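In the block that follows, a single chain appears as structure tokens, in the form predicted alone.
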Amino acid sequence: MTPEHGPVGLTELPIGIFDSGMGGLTVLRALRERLPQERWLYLGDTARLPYGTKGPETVARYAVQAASHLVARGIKMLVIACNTASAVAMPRLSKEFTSLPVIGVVEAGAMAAINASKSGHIAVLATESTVRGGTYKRAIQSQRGDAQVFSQACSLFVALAEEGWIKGPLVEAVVREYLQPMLEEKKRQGLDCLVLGCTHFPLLKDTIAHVAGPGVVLVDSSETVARAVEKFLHQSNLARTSGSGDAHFLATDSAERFARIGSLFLGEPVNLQDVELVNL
């Protein structure tokens, strides 16, 4: 959908963004320090996650519930700030949602990573689901017919990152686990560029970028997004030029604990009282 003019009031509805959890609110973050005059409604799906652990039925059907209920509370645009669900429903919900233009964060990561990149050789570490199913490679090797991208999947991030911990001997000895076979591919093939292909991995970014060593650009696809989305909302006369942005946030279970540890992904404090529970 890009209209000559954005439809009076459509402009002033929330920009829709889900997530399995409280990762993509590394993608809202980006998302208000580059359009700080929009309002977001994001949703969690934090009682049913991780999505990277489930087959792409189990999640092309959350991701379809979870976008239904955004659209059904009154959005302009979605988000899919979650690698799994951007990875493996995309088609299902560019077809469910025909009128709703709708982002996805691997897409994003892709174009960054062949930008970032001068050997076209690639790490992408991902979730079960993302790797499984290798959109990343796919929407890589679609740009650059050359890159050879070398796929690892570590679910553990996930948990490390849900429960705070991202710093410190454990943190550290997981990540270098997870990174051996990509450092001996560092090595062979002169690999120099690592795409975070989970929006909960930045929170791991500073340990992440110690284990993999110099030479090596993390690609982190939450800005990329943000062009993405400014880009498009100016295109298509969608953005809020007047008044200060706002979020709200749906949470399916927890809202305490949503509170607290999404501060940690946002950067900034998440009030309970802004987190609203929701049945999907």
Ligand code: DGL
Contents of the next structure:
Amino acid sequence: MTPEHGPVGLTELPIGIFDSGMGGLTVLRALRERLPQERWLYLGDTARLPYGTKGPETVARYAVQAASHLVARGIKMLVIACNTASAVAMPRLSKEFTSLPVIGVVEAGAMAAINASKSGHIAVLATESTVRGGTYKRAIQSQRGDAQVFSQACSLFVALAEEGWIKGPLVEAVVREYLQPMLEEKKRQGLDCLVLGCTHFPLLKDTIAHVAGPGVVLVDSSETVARAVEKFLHQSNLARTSGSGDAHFLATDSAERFARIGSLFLGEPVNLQDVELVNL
Ligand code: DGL
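So the form predicted alone is up there; where is the form predicted in complex with the named molecule?
All chains and molecules follow, beginning with the one already shown.
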């Protein structure tokens, strides 16, 4: 270990990042922008997506399998890009991988919402599992005790984003249907912040913002996660300080589909030769 650069060799290892599918590429996009010298190993469990409609035991088991796979390949830290896995499996992951630094998106999203909301009336849009577990609500209220948190499961948003349907009349009709109770709340309670508590929802951001109307700030946790990862790497002397970064992708189903649709989430082309099919 050198004082400035942390353990020799460790800084060169990639950062593991996983999601139930391709949605976590929205988080990877923010991470790469902030940390261009880092190397990334992204795992999308596309064969078992969605996690958001599954029970907590199943999600925790899948999350441990995904993390174990990344750890076996050699990573210096782990980012849980999946909101459902962060919400449901974080305690289990911390218990299983005691010496691995793990950062999840839920704490980051909660923090971003607290900073963005003036009224303290916050809506969280997420998957069914994330909403059921109440993790976002607890995370927000642990930082701001008087916050009123309104949660809404929007399961169909995942399918729309996976299909690449991110705008148009059909998408707007679905968004309007899901946001109706939140809009009532906005009228009654002065709700002013909406958390996109699922990796897929940033793709529908324009439509969601349009339906939510003026006076509602949309919060996407990816920027906050990227800042948290950067801070951790510097504090622990694990940042890679030379060379240009890269990304390698692992998918549990259809590398071709991952490359094709993944480009939409990542905001740049995903080359098929960089996508490896794996079995967890
Ligand atoms: N990645 C999941 C999340 O952020 C959404 C997709 C799924 O349901 O698996 O909650």
